[in-house]
Structures are given as C-alpha cells and as structure tokens.
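Here you get one chain, nothing else, as structure tokens; it is the form predicted alone.
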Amino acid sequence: MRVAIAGAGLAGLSCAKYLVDAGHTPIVVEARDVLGGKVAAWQDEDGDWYETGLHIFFGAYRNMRQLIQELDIEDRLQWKSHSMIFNQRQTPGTYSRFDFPDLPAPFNGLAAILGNNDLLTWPEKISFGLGLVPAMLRGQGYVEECDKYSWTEWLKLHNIPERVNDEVFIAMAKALNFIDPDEISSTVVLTALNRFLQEQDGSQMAFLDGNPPQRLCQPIVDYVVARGGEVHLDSPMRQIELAPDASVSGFRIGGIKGKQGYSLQADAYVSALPVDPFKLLLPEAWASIPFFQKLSGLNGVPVINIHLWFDRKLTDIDHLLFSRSPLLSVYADMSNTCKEYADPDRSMLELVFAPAKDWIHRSDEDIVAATLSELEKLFPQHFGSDDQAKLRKFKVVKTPLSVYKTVPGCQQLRPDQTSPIANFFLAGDYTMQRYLASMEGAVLSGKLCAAAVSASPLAAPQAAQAKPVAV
C-alpha cells in the first residue's frame, strides 16, 4: 500500500520506517531542504553546525532507543554520568548535583534527592516526596487526571512549599516545555518524574555524537529508501485535495527551486506536520468535524536556541546544565558533550532562551546581549575583568511556533492518530501518546500512526503479506 507522509521530522520518518517494516511503501515529502523538523540543523560558512534546539536523549525514551537499536546506530548516543546538575544562584559559578547511584528504581532517585542538601531542606524533600506517592502508586491514570492543574497549582494542592518551585521546578518546567510552572500542566511534570523514578536509567541523559539530520535522520531515510520507500526534500504540501466524499484524493505539492508542482496520490495519507501548519492546511470541508475543531486549542510555544562560540574554555563539564536563570532554560558546552563539535581549547555553548514569548521578535543582537549578561553570573571567573572571554561568533535560531504549549486542559484536545477520514491519519508529538511534546513523543506517534494505517480497512487487501507493526 502506498502511503503519502507530509513532514520529514522524527514523527514522519519514524512512521515511514515502521510502514516499510510492515510491507508498505511510504512516500515522505518535506517542505525544507533539511531533514529533522524540530531537530533540524545547518552548517555555517565555517563548517560549524547550529541546531533548532538542544536535544537530550533520556534513558526513559524507550521507543527512541528501540528505533536507534533497529537502525544499528546505538554507538552514536554519548551517555553521560547519571546526574542532574543545577547552577547555584546564591553562589555564582558553582553547581549543585543530584547524583543517581547504581540502585534499582525508585531507590536511586530517592537517594539522589535525599543526597542533595544545596537546593531543598529536609522538610521540603519530605513534603515533596509525600506528594509524589499518588503518582507512583496510581500511575499514568492519576497523572492524566492532573491535567486540570498547573504545576504550581498541584504543588499548592499538596501543601508543598513554593520554594520547591523556585529552587528546582522553574528550571525543570522550562526544560520540558519552555514555559514556567504557573503555565505548564502538572501532567507533563508528573509524567517525567514518574519515568525518572520508576525506571532505573529513566533520567540518565545522552547527547547525539553529531548533528541530528546526518547522524539520526539520514539513517532512517537510508533504511526506508533501501526497502522501497521514498523521501523528497524541497517538496512542500500546499493543499490536502479532497474527493467528493471528503476523503483525501491527493496531496498538492508545490513547485519550488525549479521543480514542477504535482498531486501526490496514494492509498493512505499522513500529516506529520506540527499542529500549527497543519491547522492552516485543514480543508474547509473538515473544519466542522469535532475531531479537527479541538485542534484550535493546541498552539505552538515560541523557542529560541542560541549558539555562542568563545575564544577559550568556559567549563570542562560534559553534561546538560540547568541554568536557573530567569532568561535561560538549559545549556551545555557542546565542545565537551558532542564528539563532532569537540574543541579542546574553546567552548561552544548552546543555550535555550525561555520563556521566549517576550523575546521572539527582538533582534539577535539584543538576545545575545541579554544572554551574555546572564553568562556573567554563570561564569563570573571568565567575565567582568580585563581578560574576559571573548565571543568569536553567534547564531540565533528562532522558532515562533515549536512544540505545542502544554497548558492545563490540553490532554483532552490531543487527537488520536486515526482520524474520522477513512484514508487520513496523523503523526506528531501533539497527537495522543504518553510522552507529550518531545522527541520520544514524536517517534512514538509515528510508530502508532504506522500501526493505525496497517490496521485500517485500507490495508485489508494486503493483510496476508503485510507484517503488523509492533507497539
């Protein structure tokens, strides 16, 4: 069965991968000239890479890890020490660590929390631990029920001191969805904490050994193409064409860079676009269907990713760092953490500027100036003197509408991968799966979408020879 897929991000590519595994022929079309969607990256005139975001792989990303294993590229994940490292605001230039010992879950997580005395007091740790008991005992069902509360509201509901938010979860919320605890749904934070506490390596982090389009996305493309699928860049979907019965008759692909436009026709169709561009392409005939109407409540969050190249080493820490800055979320010295970006003498910091809503329309120079001001607090030994570190160059990547903003109430708005249109399906981290807005969520959504296509009546004539998609 031919399946047309719009979007060559992780959702669309993973969907294509699992469709070819099931014996189908996916045809992926991507508007841009680069693979990856929200994990896209580009090279500058010096050959240095700059990325859409700072992408971290967690041990809890089981579907992502399975995909990487099936592609035989496990060695491309560079696993770091099982720790979470926070800057200390009261003592600039110093760090506070949550180190997870080699114990079964949840004891390793509890030991990490209890062993850190820099950020939380013992009464705060105890009250927070007691608050997590329902999530650990009742599981994902309880976590989903908490979508009606923001994380700040959930803390208040469990009489957990506000200082727990200030010390830990402002940084955590910005890392998870680029917004503050007052806005983020408690379901998002509880989902992450549940995985971190219930899986021994759930919170362990890895960095990819190079740029995501080549090191992660291209192997998926190679896998798909080797098995009869197709992937086409510079091929934007301009319109979802409909048959008289409102089913899809084709994807209208725009002609750019000298190419002719055409209608891509298939047996089944998948939108693996982010929710915001998909809403712009929603056919008028579908607009009144409740399944699609709910999408109006899902909206992308603005994100700014910053790359700063310096003339010297600022840190030798080979890990993700939580800045605890009012302007910055997480950052890493990519010259330490990533093999392809390694430099023994000079740092390249990659930082996430969040929340970004008040800065997304500011100039790159303003954003960099504000970031450097924050770096004076994070690295006081390298700034503020006559011999301060010098910025060699910078790149700012703005994404006005990135992953969907996970505010309370969003869970009931997220669509299934199977739509009311018989030959039309959805993939994307905004679709319903437990990992929410993340790389893992994108991969799992693609896998679930491929399973839905294979299980649909459209695939019935090929059911005898097609292999099922395991989820």
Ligand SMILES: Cc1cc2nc3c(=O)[nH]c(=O)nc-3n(C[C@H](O)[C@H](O)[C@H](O)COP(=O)(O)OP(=O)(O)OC[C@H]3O[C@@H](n4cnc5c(N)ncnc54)[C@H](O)[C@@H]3O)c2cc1C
Second form
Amino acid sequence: MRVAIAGAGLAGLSCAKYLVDAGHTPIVVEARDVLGGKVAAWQDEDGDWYETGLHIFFGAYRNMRQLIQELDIEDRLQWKSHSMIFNQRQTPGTYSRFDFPDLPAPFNGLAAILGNNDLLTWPEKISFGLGLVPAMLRGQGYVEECDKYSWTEWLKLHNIPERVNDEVFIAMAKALNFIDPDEISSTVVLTALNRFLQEQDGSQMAFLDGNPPQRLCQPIVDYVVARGGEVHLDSPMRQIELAPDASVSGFRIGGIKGKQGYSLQADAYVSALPVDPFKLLLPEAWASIPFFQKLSGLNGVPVINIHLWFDRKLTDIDHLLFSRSPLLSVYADMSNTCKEYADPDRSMLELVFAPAKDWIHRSDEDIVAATLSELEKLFPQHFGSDDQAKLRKFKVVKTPLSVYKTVPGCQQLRPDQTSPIANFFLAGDYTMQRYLASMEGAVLSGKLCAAAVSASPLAAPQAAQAKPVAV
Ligand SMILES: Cc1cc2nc3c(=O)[nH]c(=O)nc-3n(C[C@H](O)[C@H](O)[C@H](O)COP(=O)(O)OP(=O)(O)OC[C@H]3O[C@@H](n4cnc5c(N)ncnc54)[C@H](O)[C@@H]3O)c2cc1C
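Switch from the form predicted alone, shown above, to the form predicted in complex with the named molecule and output its structure.
Then the entire complex follows, led off by the chain already shown.
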C-alpha cells in the first residue's frame, strides 16, 4: 500500500520506518530542506553546528532505543553518569547532585532523593514522598486523572510545601515543557516521575554523539529508502485535497526552488505535522467534526535555544545541568557532552531559554545579553573579574510554536492516530501516546500510526502479505 506522509520529523520518519517493516511503501514529503523538525540542526560558516533544541535521551525512552537498535546505531548514544545535577542558587558556581546508585527501582530513586540534603529538608522529602504514593500504587490511571490540576495545585492538594516547587520543580517543569509549575499539568510531571521511579535506568540521560539530522534522522531515511520508500525535502504540503465523500484524494505539494507543484496520490495519508500547522491546513469539510475541533485547545509553546562559543573552558562537567535561573532552563557544555562538538580547550554552551513568551520577539542581541548576565551566577569564576571569558560567537534559534503547551485539561484533547476519515491518520508528539511531547512520544506516535494504517480496512487486500507492526 502507498502511504503519503507529510512531515519528516521523528514522528513522520518513525511512521515511515514501521510502514516499510510492515511491507508498505511510504512517501514522506517535508516542507523544509532539512530533516528532523524540532531536532533539525544547521552548520554555520565555520562548520559549527547549531540546533533547534538541546536534546536529551532518557533510559525510559524504550521505543526510541528500540528504533536506534533496529537501525544498528546504538553506539551513537553517549550515556552519562546516572545523576541529575542542579545549580545551587544561594552559592553561585556550585552544584547539588542527585546520584542514582546501582540498585533496582524504586530504591535507586529513593536513595538519590534521600541522599540529597542541599535542596530539600527531611520533612519536605517525607511529605513529597507520601504525596507520590497514589501515583506509584495506582499507576497511569491516577496520573491521567490528575490532568485537571496544575503541578502547583497538585502540590497544594497534598500539603507539600511551596519550597519543593522553588527548589526542584520550577527547573523540572521548564525542562519538561518550557513553562512554570503553575501552568504545567500535573499529569506531565507525574508521568516523568513515575517512569523515573519505576524503571531502574528511567532517568539516566544520554546525548547523541553529533548533529541529529545526520546522526539520527538520516539512518531512518536510508533504512526506508533501501526498502522502497521515498523521502523528499523542499516539498511542503499546501492542501489536503478531498474527494466528494470528504475522504482524502491527494496531498497538494507546493512547487518551491524551481520544482513543479503536484498532487501526491496514495492509498492512505498521514499528517506528521506539528499541531499548529496542521490546524491551518484542516479542510473546511472536517472543521465541524469533534475529533478535529478539539485540536483548537492544543497550541505550541514558545522556546529559544542558545549557543554560546567561548574562548576558554568554563567547566569540565560532562552532563546536563539544571540552571535554576529565572530565564534559563537546562544547559550543557556541548564541547564535553557531544563527540562531534568536542573541543578540549574551549566551551560551547547550549542553553534552553524558557519560559520564552516575553522574549521570543526580542532581538538575538538582547537575548544573549540577558543570558550572559545569568552566566555570571552559573560561572562566577569566569565572569565579573578582569580575566573575563570572551564570547567568540553566538547563535539563537527561536521556535515560536514548539511542542504543545501541556496545560491542565489537554490530555482529553489529544487525538488518536486513527481519525474519523477512513484514509487519513495522524502522527506527531501531540497525538495520544503515553510519553507526552518528546522525542520518545514522536517515535511512539509514528509507530502507533503505522500500526493503525496497517490494521485499517484499507490494508485488507494486502493483509495476507503484510507483517503486523508490533507495538
Ligand atoms: C528547544 C527544544 C528542546 C527539546 N528538548 C527535548 C529533549 O531534551 N528530549 C526530548 O525527548 N524532546 C525534546 N524536545 C521535544 C522534541 O524535539 C519533539 O517532541 C519532537 O522532536 C517532535 O517530533 P514530531 O515529529 O512530532 O514534530 P516535528 O519535529 O515538529 O516534525 C514535524 C515536521 O513537519 C514539517 N512540516 C510542517 N508543515 C509542513 C507541511 N505543510 N508540509 C510538509 N512538512 C511540514 C516540519 O518542517 C517538521 O519537519 C525539545 C524540543 C525543543 C524545541
């Protein structure tokens, strides 16, 4: 069966991969000239890479890890020590660590929390631990029920002191969805905590060994193309063309860079677009269908990714760091954490600037100046003295509408991969799967979408030859 897929982010590519595995022929069309969507990256005039986002892979990412294993590129994930490292606000330039010992879950997580006395007091740890008991005992059902509360409301409901938010969860909420705990749904935080506490390696982190388009996306494309699929860049889907019965008759592909526009015809059609551009392309005839109407409540959140190249080493820490700065979320010295970006003498900091709603329209220079003043607190030894670290160059990548903003009530708005239109399916991190808006969520959504296409009546004539998609 020919399946047209719009969008070559991780969701679209994963969908294509699992469709070829099932014996189908995916044709992926991507609007931009680069693979990866929110993991896209570019090279500057010196050959240095800059990225849409600083990306961390977690041990809990079972579907991503399986995909990477199937592509035979497991050596590209650089696993770091099993720890979480927070900057200390009161003592600039120092760190507080949560170290996970080599024990089965949840004992390694409990030991990491109990072993950290810098951030939380014993009464705070105990009240927080007790609050988590229902999530651990009642599992995902309870976690989903909590979507009506923001994380701050959930903490209040469990009489957990506000200081727990200030010390740990402002940093965590910003890392998970680029927003603060009074906005983020408690389902998001509880889902992450559940994975971290229930899987021994769930919170262990890895960095990709280089730029994501070449090191992660291209192997998926090679796999798909070697098995008869197609992936076309510079091919924006401009319109979902409809047959008289409101099913899809084609994807209208815009002609750009001297190419002719055309109508892409297939047996089944997948949108692997982010939710915001998909809503703009929604055909009028579908607008009153509740499945599509609900999407109006899902909206991308702004975020900014900053790259700062310095004339010297600022740190030798080879890990993700939680800045606990009011302007910044997580950051890493990529000259230590990523093989392709390695530099033994000079740092390249990649920093996520969030929440970004008040900054997304400001100039790059303003954003960098604000970031540098935060660095005085993170690296006091290198700033504020006569021998100041010098910024060699910078790149700022703004994403005004990134992953959907996970405010309370969103879980019920997330669509299934199977739509009410018989030959039309959805993939994307915003679609319903248990990993929220993440690389793992995108990969899982693509896999679920491929399974839905394969299991649909459209595939019936081929069912005898096709292999099922295992999910
Ligand atoms: C700053 C930042 C940091 C992040 N950090 C992490 C992290 O540490 N860990 C983690 O797991 N996740 C992280 N994420 C989230 C993660 O990147 C996303 O959840 C995931 O990559 C989304 O994949 P997707 O395929 O669903 O969507 P996208 O990656 O957005 O892919 C959609 C694709 O559709 C294309 N498209 C749009 N319109 C059209 C059209 N009309 N025709 C054809 N193609 C079109 C786009 O160009 C894009 O390539 C981060 C995201 C950002 C922005």
